[in-house]
Amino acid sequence: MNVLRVLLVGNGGRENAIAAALARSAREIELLNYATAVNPGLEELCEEIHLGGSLTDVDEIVAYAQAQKVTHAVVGPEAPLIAGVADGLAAVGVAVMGPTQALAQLEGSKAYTRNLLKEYKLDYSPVYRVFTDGGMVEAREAFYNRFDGQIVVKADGLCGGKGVLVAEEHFHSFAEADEFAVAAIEQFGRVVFEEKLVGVEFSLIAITDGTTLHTCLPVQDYKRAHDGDTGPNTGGMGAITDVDGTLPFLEPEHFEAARRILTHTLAAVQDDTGQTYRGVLFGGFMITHSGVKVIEFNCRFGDPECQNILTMLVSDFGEVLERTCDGTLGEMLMLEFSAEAVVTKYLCPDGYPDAPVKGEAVVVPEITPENVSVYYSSVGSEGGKLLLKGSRAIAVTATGPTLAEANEACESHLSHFSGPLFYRSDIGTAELLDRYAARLS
């Protein structure tokens, strides 16, 4: 058997959870990390660590990647894919887990994607409409009002998680919405407007070769920073699954829609590029009373549903990096995961995501159960202590036989924690799951 020289470019909790996931594989793998920051859990499963100037720069890392003689490549974030590191580094040789540049339009452009599906007659989206012209201002309040003002406008392009805004809880009134749209029009060219979808969001993710797509665990993700759903959206506080890989609101006809949805768009997006997807197919769903609607699509696993998803995957996700790059997934007959429930919480800086605490030592507790995984992101270590760096700082994921046993398991393992940090502990809540199984009655 060949030996795996990997190189993963990212360095948040997302890549330490891939990290660990190369790790349990009976492959042999020599797992390189191409890095802005030197992520302790990353620190411990890689050989070595390279600091680069930015996830973004091709050329630094296709040297980096020639000059360690990396076979394979794994690309963890969304920026690196969306500025053609995947193409960089495949006109080398190295095979690579990660679309190319044009396809990863999917996340890059929320106007390609929805107009991508409209030209291939896939009715799975909002009503919606792009504009181009910040001048047209008497059009988008006309869309506005068609919808008394429930509408979801997105900038095109990538705003680090800031670039969606939803009526009520991002404006109140056409003004607020306009000003965004504005300035999304003056820095990417587009804006779009859409029809605010009413139901519950789900997660499915899928990794293809581009012909065989292997759908992984449905997962709930919760962005507001606070209980409750309160409070600024963030990259994700936490995750959840329940047990056989369900949801407690996802009937199986919305699995199979999931499903059936990234099946076409995988379709739709390789035939209008002419290119072969190989790597990560995110889905971002909503049950809605006329059907699963698609929100969104990322080209890569999100964080934290990582997290779950690779935590529970019992199939060697060696093999799995190894034949989404050579087109051979389709021997593997599916993906194997574990039955049990999964919870992920993340540990936040005080005053995260508007004005978080940085510099501060947080301590870890000493042992880690069996059923609890430990992912580090935005941490640094420095003189023997682990010090907050401003975002989301670390990632606690534990399994059970129940979904409020896994709960259990997160909540106790995560006490155990300290420093200035703060979580969200209704994730996984029976009380937060019916105020979600409401919205469908």
Contents of the next structure:
Amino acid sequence: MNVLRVLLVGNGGRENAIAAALARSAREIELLNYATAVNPGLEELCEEIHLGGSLTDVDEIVAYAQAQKVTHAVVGPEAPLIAGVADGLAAVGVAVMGPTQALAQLEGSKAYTRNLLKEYKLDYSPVYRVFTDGGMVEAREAFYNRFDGQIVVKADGLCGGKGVLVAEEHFHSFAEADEFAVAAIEQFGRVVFEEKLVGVEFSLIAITDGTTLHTCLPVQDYKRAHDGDTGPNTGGMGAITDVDGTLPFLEPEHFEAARRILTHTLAAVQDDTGQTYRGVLFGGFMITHSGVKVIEFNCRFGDPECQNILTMLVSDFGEVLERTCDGTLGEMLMLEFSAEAVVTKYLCPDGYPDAPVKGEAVVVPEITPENVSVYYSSVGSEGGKLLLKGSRAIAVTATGPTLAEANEACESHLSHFSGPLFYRSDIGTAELLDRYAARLS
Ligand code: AMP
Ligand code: GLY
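The form predicted alone done, now the form predicted in complex with adenosine monophosphate:
Now the complete complex, all chains and molecules, led by this one.
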């Protein structure tokens, strides 16, 4: 079998999990990393780390791939994909796990995606309207009033998690919502107003070669910084999956609906663009009283959803990568996952995300139990010390025969780290899950 010379783009906890999954592969893999900072977790797993200026510098990434004669690439974050890195790499003969720029609009443009679903008669969206004219105040106010202010306003471009404003969480009046809307139109040319859905969110991530679509484990992630879903939004503080690929509130029909939506959306976006989607298709869904609705799509693994999924993956991820790229994913009948429960929690610097401490040392436990994986993210190694760099620092992923036991194992390992750190202790507990279930009763 040929050696796969793989370029991994990105350097967060998700990419550490991708590299660890490739390291378990039976394929012979030489892994190279294009990064903006050295991730100590990736340092151990990669032959070389190339420090580049930016993850959206397509030319530099392509030049590095060519110089290194890579055969395959896997792109972790969305920004390089939306910037066209898959197109650039494919043009020089690299097989890429990650969609082209046109296909990545599914994540890059909320208006594109809502309009695509509508055009293909895929009735999975909340009521929405796209505004392109900053002057149409009355029409926006009418939309706001139609839903008694219970709306969500979405900027039509990448905003690093700050592009979505939800009624009651981020604004309390039309004036506040519209100030953001007008600024978003100025910046991106479009803004989306949506009816605010009420229910329970979950993620279903699939891997596709454009023809076959294999779903991964469903995951619930937790975006708010503090216990009880309070505090500012973050990239994600943790994620759970219960035994046998379930979630406590997720009925089999919800899973099937999400899977169907992913399949239909894949067909629609390929038809619309005339291109083949090879990579990860991530659906963010809400279970509502009127069925499963689409909150958003992403064109890559979630972080920390990826840590849950790839820790549990029993199938060979090297084979998955190769088959996704060459269009033979159908040769694998399904993706196989461990039947245990899994809990990931992020250790974050005190003050994260608004005013995180930086440069302080973190002490990591010397021994990691067999059912625990540690994935590094925003930490750097300096003079034999591990230092905080300001964003989510270290993800701890633990498995167990029940969700409670997976959570216990995760908490137990987390308690051995020291430094100015915090994490959410409510993730994975029955109390938090009961609160979600109540929203559906
Ligand atoms: P997005 O970037 O589209 O995932 O939005 C970020 C978060 O905003 C989601 O995870 C949801 O919690 C929330 N959100 C987005 N759209 C809606 C909606 N139509 N109704 C309720 N909440 C939403
Ligand atoms: N954890 C959410 C995301 O990666 O989009």
